[in-house]
Structure formats: structure tokens, C-alpha cells
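Next up: just one chain, as C-alpha cells, the form predicted on its own.
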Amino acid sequence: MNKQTRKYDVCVIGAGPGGISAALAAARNGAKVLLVEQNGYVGGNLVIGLPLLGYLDKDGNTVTAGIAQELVDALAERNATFGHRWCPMHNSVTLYDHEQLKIILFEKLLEANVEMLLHANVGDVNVECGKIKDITVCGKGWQIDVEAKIYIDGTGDGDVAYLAGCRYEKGPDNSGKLQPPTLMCTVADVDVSKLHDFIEKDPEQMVLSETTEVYPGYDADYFRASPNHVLVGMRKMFTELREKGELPVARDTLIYINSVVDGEVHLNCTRHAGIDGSDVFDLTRAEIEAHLQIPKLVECLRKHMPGFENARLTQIYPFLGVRETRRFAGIKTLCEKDILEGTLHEDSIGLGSYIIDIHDGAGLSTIVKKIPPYGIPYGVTVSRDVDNLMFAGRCASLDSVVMSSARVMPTMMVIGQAAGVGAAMAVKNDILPADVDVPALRENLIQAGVLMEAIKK
């Protein structure tokens, strides 16, 4: 075993949307930063075929900017995104080239002097007197003890917080009933115009479950008007196929995400009930199950779905998209009442406004509810149990309903950016994250482009 000790101001674990934003923000504010990632690339859910959702609110007003917008601007410079488009279902859709974003993320991190350690996982967390003294990172026969002043958990599942013994909840009211994960895939040689024509002739295909709130105009004309769209529909056909025993996935709708490449779509269709994404045995079972579902799904679509007659599987993404696992106690918790009422807290560090979006872990359908823009308090990023630990992802201090809205990647980048700035301020002033001057933090974020109020269209 090769052993080494490294020292930093801030250590960010997990290079997904929240972790990357935290690392960039901390480094740009003067901290010496290490970013630890288990994969051989950075981006996490940013690079597995998903769209960016939540830059606009339900009325088309802009609510998300900062680092989240900086990345879209960089994509636009390379003609690698369609930009933001208002959506009657998702509030907004932003499609982009995921491979180009991988490159942009590396460039941004290097420009900010963020040190990266890939192919590495956290194996142990050493807590003394209520603070993390060091963490042990392992990979390829190396054991690296990382000593930092502040640690930011961007793992999604809260692996660092879990190993540190922090309190957490899973599911609504800590029931453990979790939203099911999905393994994304891409298919080519699809003619979506045929599907749009079919929907126009049979509009009942776009009638969704009673729990799904959608504004008028989510129809064939909307999809035809721009390639920048996500289609959730075909419930009538999926129901018929399921009743005949021909549908290989346990869900009630087709979800395809259009691609920036003509004839290509990303499928968000596999569903794996009863899976806990923070359990390595569950993850293994679901990954195998999903890989076996996908070819059957593609064949089913080739046989029954207009426009998919020649569909060809071109990519299965390298890991499951996990919607929900652990949520940890912070010095503040953002609750359902706050987002339903659109509360703008005095200590807000940015906005969320994406729909409440709960995939039923016990059934086939989805709960979708429109909400106003809401403020995200700084305290959701600060651990209540470990003094020098912060959160930059869906493991933050949110209740399960709030998490279903805030889990989208632009909102996670807002939370991550605030955590990174807060960590850098704590290091600079030799204080704990809980003692950071929040008005000064807010001013820093505003100067960096983060929005504290929606920009009216």
C-alpha cells in the first residue's frame, strides 16, 4: 500500500454539479482546494444524457445564473447547446452536448487551480472533538490521508457525512420509501417528427396521470417548434403495452430527451423500485437489472413507437441516476411549506423554482406540482453535527419534498457555489462555516452573478 498525507484549505468530495461548483467557488475565493472524484472524468449527472432543468420558473422568469449559467455560456461559445426554452411541464429545458461539457469542466477547474484526484473513493473519516481531522481516500493501491480545514460533501448520497456519523433521513418522514433510480441510454436513427404526427392524431397520448400538473400547450406543436424539448407522454400506449405484458419497464410514460445531434434521443425510462442508491448491493442489482431492461425497451419501442422503427442503441451511461437517498441535518432545514409559499429568506444564497417532481417509488406515475421561486438558506449547506463539514448536493438539509425540486442540476450548482464561497470565507477568517457573515456571503454571490430574486421576462 502506497501512503501519503496531503493538506488543503478545502476538500470537496464528489465532482457532480454541486461539487464542481463548490470547488470552483472556493478556489476562486482564494482557497487551496482538492476535488476528489470516483470516476475518470468530472461532471457526475451533468454528463449522463440528462437535460438541465430549472433556469426559468413556471412563468418563464430567470431564476438561476452564477456558475450554472457560466457553463451554459461556455457551451454556447462552442455551439454545444440550444440555450434555455420555457416548457409547459418542466418550466424550462436546456439541452447541450455532454461530451463538450466534460472538456469545459476540466478547463474551468484547471483555470481556477483546483487540484483533482480521480479514480478515488473515501474509505474513512476521522472525527475528533466534533470536527473532521482527516479523511482517507483510496484508489489503485494508494491510501491518501487528506487534512483540510473545511470538507464539502458533494457525493449526492452524503458518503462523507455518513462516515462521519451525522444524522440523516431517507424518504418522506424518514420512511425509507425512496424515488426509484434510472439508467440513462441513448438511441440513434429516431425520427421524432413521426411521433409528433402520431400525437397530433391521438392527443390522448399526452394525457398524463391526475398527479401530474402541466400547463396547456404541451403538445405536438410545442415539440415541433424546437428541438430543445423533453417529451413525457405516451401514457395511453404504455398502459396498453403493460396490460399486454409487452412493456419491459415499470412506468406509465415514455420520457425522451431530445439531443443536440439529429436523429438521436436520450431515454429516461428504466425504473427500479425498492432500490437504495446508498446501498452498494442494491446499486449492483439495479445496474444489472437496468442493463438487461434497456435492450428489451429499445426493441419494444422499435415495434410499437412511431418514429422508433429503426432505433439503434448507441450508449448506456456508466452509472445509475439516483434521485433520492440520504438527507443530512443542517443548521437550517428547508421545508415544503417554504417552497409552496415561495419564501425568500434573509439568509438565502440563491433561488430554486423547479417543479415538485416525485417519482413514485411504489407505483408507476409521477407527482408534478408547479411552485413559485423560493430562497435557499445558507444553513442547509452547513452540518449540524460536524463543525467543519458542508453539503453541496441533494444530501443537503432539505425535506424530501423540497429535495424533489432542488435536486435538479442547476439548483444543485447554486447550492454548491454558496457552499464553496462559505468554505473559503471560513478559511480566510479562521472561523467555522456556521459563523460566516451571511450578508457578506450574499454580496459575494451577487457579484458572481447569483440571483436572489427572479428576473422578470
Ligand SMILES: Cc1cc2nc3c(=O)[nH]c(=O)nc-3n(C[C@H](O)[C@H](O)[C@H](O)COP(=O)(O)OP(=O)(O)OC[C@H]3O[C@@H](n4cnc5c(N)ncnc54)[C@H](O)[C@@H]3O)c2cc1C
Given for the second form:
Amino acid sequence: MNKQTRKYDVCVIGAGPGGISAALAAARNGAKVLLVEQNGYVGGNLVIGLPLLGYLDKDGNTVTAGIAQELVDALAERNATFGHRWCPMHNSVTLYDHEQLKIILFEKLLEANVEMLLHANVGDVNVECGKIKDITVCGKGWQIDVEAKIYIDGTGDGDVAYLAGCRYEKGPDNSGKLQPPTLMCTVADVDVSKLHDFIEKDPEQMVLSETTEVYPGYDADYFRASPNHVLVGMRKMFTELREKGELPVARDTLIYINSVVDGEVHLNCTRHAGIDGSDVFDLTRAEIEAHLQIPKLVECLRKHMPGFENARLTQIYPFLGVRETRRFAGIKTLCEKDILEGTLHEDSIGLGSYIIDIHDGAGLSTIVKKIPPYGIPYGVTVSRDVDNLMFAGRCASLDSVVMSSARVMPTMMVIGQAAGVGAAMAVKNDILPADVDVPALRENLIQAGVLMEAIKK
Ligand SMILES: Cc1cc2nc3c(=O)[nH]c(=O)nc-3n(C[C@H](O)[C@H](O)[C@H](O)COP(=O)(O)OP(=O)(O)OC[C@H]3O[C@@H](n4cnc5c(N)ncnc54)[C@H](O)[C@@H]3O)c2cc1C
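Please show me the structure of the same protein in the form predicted together with the named molecule, now that we have looked at it in the form predicted on its own.
What follows is the whole complex; the chain from before opens it.
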């Protein structure tokens, strides 16, 4: 094994929306930053065929900007996004070209002087006197010991915090009942206009479960008006197919995400109950199951779904999408009551407002509830157990219901950006993240375009 030791101000582990924003923000605020990522590209779930959800609230007001908006602006410059569109179901939808975003992310990270280590997985975390002394990162026969002043966990599952022995919960009330993962795929040669004609003739296809709150107008006319849409529906057909034993997935609706490429849609449809996405054995089982489920699903859609007669599988994304695993204890935890009431905390570092969106791990359906914009306190990014550890992403200190809303990628970027600035301020002032001057942090974020109040449409 080749060995090396490297020193940084801030080490961010995991280059998803949370980790990337943290790395960019920390570097732009003067910190020497290393970003460690297990894949050969950056982006995490930003590059697996999903739409960006969460820029607008239920009334169409803007709630998310900062780095999250900077990326959409960069995509727009390349004609690689349809921009934001209000949606009666998801509040807003922002479709974009995922391959272009991969390139943009590398460019932004290089411009900000973020050092990167790809194909590298965190192997061990060495805690001394309540602080991480170093972490061991492994890849291709190398063991690299990284010594940093602050560590930011952006791994989604909180692998660093887990290895550091921090307290965490899984599922509502720590029940372990997790939202199921999904393996995303893309199909080409689809004529969505045929499906829109079909649902116009049979609107019952768009009636969703009783637990799904959706505003009027989520119908054929809405889908036809712009390619910038995500369709969740066809429950009637899915129920009939399931009853006949012809549906290979245990879910009650089709979810297609329209692509920026004509005739192509991304499918968010496989579902794997009882899987813990932070367990390597479960992950292995689910990846295999999902890869074998996808061709059956495509065949089923070709046979029954109007517009999908010629559908052709063109891509299976490189890893299973994991919705929910560990959530770690922070110096503050954001709870369901706060987001239902739309509390704007004095120590908010930005806003969330995406619907409560819980995919039932045991059943077939989804709980969807509209909520007002809410503030995200700085303390959700700061570990309660390890003094120099912060969170950027869905492993932050959010209860399970809050996580179901805040997990959308633009909101993850808001949390990541705040963690990055907080880390840089802690380094600059030689203090712990918990002692950062939060009003000064908020001012810094506002100067960088982050919204602390919604902008009315
Ligand atoms: C199926 C599915 C559908 C979704 N739909 C939407 C949607 O439509 N719109 C939306 O905005 N959001 C959606 N979400 C939510 C969103 O994608 C995630 O909540 C969000 O990406 C979490 O951000 P993150 O930065 O915490 O983690 P991730 O995006 O998961 O990124 C984590 C990164 O860390 C890396 N990593 C993990 N472990 C290690 C390790 N040990 N060492 C090194 N690197 C590591 C990973 O490779 C990855 O790059 C969906 C999620 C899923 C699973």
C-alpha cells in the first residue's frame, strides 16, 4: 500500500449537491479545501436523471438562490436547462442536461481552487479528545491520511460521522422504516403527447392516492404547455396491471421526468422495500434486483402505456438512488412542527419549502403535503458529538419528516453552502464551527445571493 499524508483547512467528503456547495463556499471564503469523492465524476444525485425541485414555493415565490441558482445560470448560458416552472404537484420543476452539469461542476471547483481526490473512499476516521485528528482515504492501492481543521460530511449517508461514532437516527422516531431507494433509468423513442391525449380522455388516470396533496391543474393541458414537467400519475392503470400480476414494480404510479432531449424520459420507478442504503449488503441486493426489474418495467410500459410503444432503454444510472438513511445529531435539529408553521429562525442560513414528500417504505404510495417556506438553522450543519465535524446534505440534523422536504437538491445546496462558509469562518478565526458568529455568517450568505425570505413572484 502506498501511503501519504496531506493537510488542509477543510476536507469535504462526498461530492453531491451538499458536498460540492460546501467545498465551493469554503474555498471561495479563503480555505484550502480537499473534496473527496468515491466516483470518477462529481455531482452525486445531481447527475442521475432527476429534476431540480425546490426553487419555488407552493405559491410560485422564489425561495432558493445562491450556489443552487448559480448552477442553473451556468446551465442556461449553455442552453442546457428549461429554467424554473411552477408545478401544481412539486411546487416547481427545473429540468436540465445532466452531462453538461458534470462539466460545469468541475469547472466551478477548479475555478475556486478546490483540490479533488476522485475514486477515493473514506476508510477510517481517527477521533481524539472529541475532534477528528485525521481520516484515512483509500483508492487504487493508496492510503492517504488527510489532516484537516474542519471535516464536512457530504456523503449522504454520513459515513464520516458514522465512523467517528456520532449519534444518529434512521427513519421516523428512529424506527428504521426508511423510504425505499430507486434506480433511475432513461428511455428514448417515447411520444409523451400520446400519453397526454390518453389522460385527457381518461382524467381518472391522474387521480392520486388520498395521501397526496396536489393543486388543481395537474393535467394534460399543464403537461402539453411545456416540456419542463414531471408526470406522476397513471395510478388507475398501474392498479389494474398490478391486480393482473403484470406490473413488475411495487408502486402505485408512473413517474417520468421529461428530458431536455426530445423523445427521451427519465424513469423514477423501481422501488426496493426493506433496503437500508447505508448497508453494503442491502445495497448489493437492491442494485441487482433493480437492474433486473428495469427491463421488465420497460417491457410492461411498451405493452401498456400510450406513447411508450417504441420505448428503448438507453441508460441505467451508475448507482441506486438512496432517499433516506442516517440523520445525525447537530447542535440544533430542525423538526416537523417548524416546517409546518414556516418558522423563520434568527439563525436561519437559508430557506426550504419543498413539499413533505415521503415515499412509503412499506406500502406502494407517497405522502405529499404542501408547506410554507421555512428557515434552516445553522446548527443543523454542526455535529453535537465531534467538535470539528459538520454536515452538508441529507445526513444533517433534520427529523425524518423535515428530511423528506429538505432532501431536494437545491435545498441540499443551501445547507452545503452554509456549512462551507461556516467552516471557512471557523478556520479563519481559529474557533470551532459551533462558535461561529451566526449573524456574520448570514450576512456573508446574503452577499452571496442566498435568500433568507421568499421573493414574491
Ligand atoms: C430516487 C430519488 C429521487 C429523487 N428525486 C429528486 C428530485 O426529483 N429532485 C430533487 O431535487 N431531489 C430528489 N431526490 C433527493 C436528492 O437527490 C437527495 O436527497 C440529495 O441528492 C442528497 O444530497 P447529498 O449531497 O446529501 O447526497 P448525494 O447526492 O447522495 O451525494 C453524496 C455523494 O457522496 C459520495 N459518497 C458517498 N459515500 C462516500 C464515501 N464513503 N467516500 C467518498 N464519497 C462518498 C457519493 O458518491 C455522492 O457523490 C431524490 C432522491 C432519490 C434517491
